[in-house]
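Only one chain is shown below, in structure tokens, and it's the form predicted alone.
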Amino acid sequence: MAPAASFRSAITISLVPESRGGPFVYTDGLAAGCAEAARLGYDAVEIFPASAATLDRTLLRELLGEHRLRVAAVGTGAGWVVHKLMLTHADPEIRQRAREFIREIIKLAGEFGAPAIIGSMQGRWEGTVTRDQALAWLAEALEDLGEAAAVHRVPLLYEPLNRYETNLLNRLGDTARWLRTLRTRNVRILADLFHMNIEEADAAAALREAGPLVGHVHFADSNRRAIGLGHTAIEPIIAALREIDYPGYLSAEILPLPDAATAARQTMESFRRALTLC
């Protein structure tokens, strides 16, 4: 059983103007976000850039060093939010552009020893695209991109979303079984507690079912606010994470409500309480 201290805390910084109002705590730039994260005692930041090319790597290295932070993960969501790219689009040119957008994020994240996240860019099946075809395209992309991440000795994170955001894979168990059919062994599951609140009958059991494939956790309550501001029972979730020897981040991808400062403080308080549970 993993010790409590193995959990690490992270909080989100979005650098995508179009994402304001979404589930990101800090949205006023890298410098401000890193300073606030460090002040509250976070171990790392999870960054959502507009693209790999737009993120100032030199500045990020300086800020990480100054504040003694790490990068927990780097999101690819701007590929969908800004450019409307997805890996399961009917147009092969759009699928290819989506893959290249993610590949560049993988390289960026890899420079900082962090994994990239595929969430909204997975897309959905609709129109002339069947579910089987969409999953085949998704599998092909993950085979390729999972191995691209392996070059940097980090996993690729795939996030099952709730039914209102994708109709591909919604539950951890189904996702784990599907990932095990791939040749690549370098794709892990991002378990987002908000999505799990919608899709899982028992979040703790779902984590146990996915087991070692869980590679990252979004630490969000049932209403997408900070843990403790909704009705998620966190004790059995922490117990399950310990049972599967999860050593990674509990990362706050949450709405900045009632404001960013309060959401960040509440998350850190909940994180510290989680370390004492079970």
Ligand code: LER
The other form holds:
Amino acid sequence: MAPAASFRSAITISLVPESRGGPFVYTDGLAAGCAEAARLGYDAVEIFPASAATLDRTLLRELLGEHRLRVAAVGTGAGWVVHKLMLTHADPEIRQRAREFIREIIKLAGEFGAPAIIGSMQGRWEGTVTRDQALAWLAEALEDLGEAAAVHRVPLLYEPLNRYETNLLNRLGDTARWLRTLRTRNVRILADLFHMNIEEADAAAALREAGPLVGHVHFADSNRRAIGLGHTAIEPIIAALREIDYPGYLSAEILPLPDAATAARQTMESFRRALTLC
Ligand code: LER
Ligand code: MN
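Switch from the form predicted alone to the form predicted together with this ligand and print that structure.
First the chain shown before, then all remaining chains and molecules of the complex.
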């Protein structure tokens, strides 16, 4: 019998001042975030940069070496939060700029062997744009960007978000069915347990449905706090991840509540418990 899948731990560092108040644990720079993550025993950091160009690659390389950390993933959300770019915008120039913004982050992440995440930059359908049109633009972008990520031998991560953040795809099963209609085989689903708590009838069943398409997990409780500080029943979720042989990270994209240090410690405790479950 194949050995049960093991998980790796990751924690978020945001380098974007405009994202304060968002679900990011460390917000005091790369050096402080990496040092803290390593001190608590995390395997990796997930980084949310303002753009590819503003991230200090040399510093990041040094910090990863010094602290024996990896990059779990790189977020593109600043493209929306800071620059108001989205892949489904009615204006073709904005759609193009959104795609180029993401392409640069794919290259940056690829240099570190990590996937890029498309979350809020997917946008939403509204105004003159129909849902079918928005999904067609999104599909075209994922075909292109999925192959751009393949050059680096990493997947591209697409994240279904809850209904308050997008009206495109909110559930894993729908997302998996839609992704299977694309030509590219290099786009995987980011399963964010916070969004899933809002949208899925049964989070464990949704993970089983998406199966091998699950490429990354945001490890967040029902209230977007550290796992263990909300009401999510994590055991069936861990069992489902084991069942689908999920090989990736459980990454804490959570609110730094009651403070960053406590959220990070609590996540690590929950992560260690998760490793011993099932
Ligand atoms: C990004 O990973 C995410 O989950 C979004 O809720 C951010 O807006
Ligand atoms: Mn997320």
